[in-house]
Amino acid sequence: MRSLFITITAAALLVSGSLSAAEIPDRPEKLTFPPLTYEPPRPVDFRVPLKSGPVAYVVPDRTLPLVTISILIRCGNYLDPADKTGLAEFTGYLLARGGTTSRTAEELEERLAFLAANLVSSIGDDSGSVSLNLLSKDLPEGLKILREVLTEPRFQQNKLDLFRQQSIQGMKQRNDDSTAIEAREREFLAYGTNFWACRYTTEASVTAITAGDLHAFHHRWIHPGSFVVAVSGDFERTAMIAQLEDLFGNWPFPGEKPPAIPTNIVMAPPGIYIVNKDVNQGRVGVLLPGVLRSNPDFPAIEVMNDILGGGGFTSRIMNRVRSDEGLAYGAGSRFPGGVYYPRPFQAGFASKSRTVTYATQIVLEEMGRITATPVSDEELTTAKRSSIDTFPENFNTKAKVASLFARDEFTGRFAEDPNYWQQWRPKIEAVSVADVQRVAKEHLHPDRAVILMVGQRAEIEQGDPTHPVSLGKLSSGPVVPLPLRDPLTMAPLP
């Protein structure tokens, strides 16, 4: 092998005429690299508690003549009234798109388009946001528009009607794509159909929403006391702070503090849950109860999951399901820590119907193996180095720095742990082989998994003759058929 290498190098040398080629080693470990030190930016350097209420992170960046202002808002779908599911989403969508007292929606959109300014608003599960990106020369006009949008939105009736129509037509596609079906049913299994995040809009619920409801939601929840702000780009810091005070000062209505986000999740009992859908590739999700990201074991959990299925091509699930067996294009696992309530562990892949059970068995085996046997030092090193050495990517643009710190302020992480990012790398560095096995044992129980399959049920049950695995053997629980749901009412279909 050694001599083969020398021959090739010598041949290459003749071709390229480069003498230095002879020094190129045969293995990358033999290369040496200059040291690289990196210190992350500190939130305190950018944090500005505004007199007008919000905390802002102000990060000047004079390289390009652009400014980005992002406002996070404490509200979300959890505030929807029971019979008007979709109210938060509608309010969020139409806030920046439904006009203001002084401008129709059409005038507002034309002006923004002429300025090539991007203004978007939305409200999701546990936060809302309004953000504006524009050329710095247009900042004064942009701020004026932003103030109008935030304080006196018009929620123009024809825009509400249009969005309602678009939403209802969007609902009609709910059973068309197996990916969408899997995502929906996975949430139902993970949190329970009664959990607020599992409430879906229906034709009736969005038909019930009126412009008056949007105004009321806005007046109740959208006010500076609920804002956290991220600003980055081409401005001078003190001038920007003054502009933000003007933007948020003298709010025309008081608003309310939102209630705590409900956390009453209920995971389905262990079992195989199967939705019959006529597509030639079955989608599989393997679920187990998860953790909060504030869990002291979270760094160890991240490293463990990286080795198991989170690390792409270096992870065990990808190696076995894809590289060894060619059973899937993508295969892996996620262990996201929840901010407000635990989010489940999930492993998943998509494979042709006949090999769904075989691939599922491999995933369960790997979940078992990482609890039963210590991981290798090499695997641990790869997972740790990968996390630690890619760390600077979290801060690679000024807009990212501002929005990351604002997000930490919003979720309370900054208040709990102001040095979170400074201490992040040492915490990952400290994770040991024993830690990995300990957290795997604590959280991964393949026998208790909730397994969701979406695909051709009969084909999946028939399996692959070369690798026969019976569906029932994959779980201690029962095999439960799940119905599709009427896309407009979400009632189970017969």
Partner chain sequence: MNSLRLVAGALLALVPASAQQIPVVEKHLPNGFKLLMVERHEEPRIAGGWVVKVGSANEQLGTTGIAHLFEHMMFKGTPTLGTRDAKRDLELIAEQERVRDLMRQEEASLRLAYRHGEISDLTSPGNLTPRYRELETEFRKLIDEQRALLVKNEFDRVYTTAGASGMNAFTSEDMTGYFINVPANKLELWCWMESERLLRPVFREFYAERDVVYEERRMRVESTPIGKFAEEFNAVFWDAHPYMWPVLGWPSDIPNISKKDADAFYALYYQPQNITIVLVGDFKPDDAEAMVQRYFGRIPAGTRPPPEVTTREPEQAAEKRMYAEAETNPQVDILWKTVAFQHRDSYPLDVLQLLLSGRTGRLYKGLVLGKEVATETYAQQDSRKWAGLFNIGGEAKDGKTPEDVEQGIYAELERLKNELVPAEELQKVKNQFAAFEYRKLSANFPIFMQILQNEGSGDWREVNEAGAKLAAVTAEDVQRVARRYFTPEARAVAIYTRKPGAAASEDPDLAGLSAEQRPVVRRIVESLAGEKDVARLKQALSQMEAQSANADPKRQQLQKIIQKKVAARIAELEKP
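Taking the form predicted in complex with the partner chain as the starting point, write out the structure of the form predicted on its own.
The following holds one chain only.
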């Protein structure tokens, strides 16, 4: 198959006249290609501040007879009352599923199915969304339905009761999966148990939510002043702008401007935090304080993390933990830039309980090594080319263009840096070996890490007989047991 592919490629090049027979290399890795020339689209070419309130990104695409409208909403779980955690989530879920003034939930579902239209709504931690996808010929009716969903949702009682029941059933499974336990406890350690993003729904909080609460939340926060819109598909630009003005004009209620998203995060002190869970594999997360995406060093941080653990099989952590030692199927690291508050650096893997401490030691060693020794030119080039050469994928459909620019508008990136995407590749290209080591030294301190382990504690402490590593040597902090939590109340269990 491989030889056939090479033969076909060579033949195609000959036919196109780009290579002569004498120029065809004898090995595929010897093929050379001209530098990629690509300029990303500019948001200003699609940006439309609507008179009715929202900013819209309008991107025509006549490839298929489809239209997609996505509305980002400035609201989120951070707006939940303390005694009704889950209210935003319930409102978002039922907005498009709970019927409207003129249609029951069942009638709305039936009509959307007849139109082969997909209408979905949700509200997450720091944003909400409503999206509609349908055939362009049905756009006028689809816009009428969307308008009614946004302005006159019914929040039908039986749909509310069903979603409440499903939510409580889901809560009961919170301690079944070690992956979910790790994700939950990782947030508590990274942000603090009092941070709004670490408030979880409970049986009591969702039982307290009424249809009246949903209506009140809707009237308070869901209005055009909080919308950013992405539209792509089969339409004429001027006509679509007029339709959007009608969609959002003459809103029946004023709504309120949401408060700023709280940023009072408090990371746990360094140490080993263990949740005892009888599972075949132990899960590990190594945490350190993070940065905002606006940090001037963020391009260098991205390149550094790609070399350390974010680059898959080309990264150091993956090569040592999986390829060299065979301790985990996957291992790596993430260093995301936070939008509203710093998000933590995280390295992690899952391994047999007996090899957890040894694999953790390797991860910490690699974190220390990248701060102590300059990376190689080959590693730097691989990391930068990976980012730069895949860059056009961000814009390879008109829907992606509209969505990406709308998200940038929503999070303030466009206001801060309208030319962000034009400058991104030069900033990555400019990262040097010295830059990588500098940001590693600034942000990676293995001795200060917060290390979370979920697994069989006795087995983890016993360790691997061929590579004995004590827990106490992995961190400058103490070993702290973390109890499982009651799945319905989220209170720590005895």
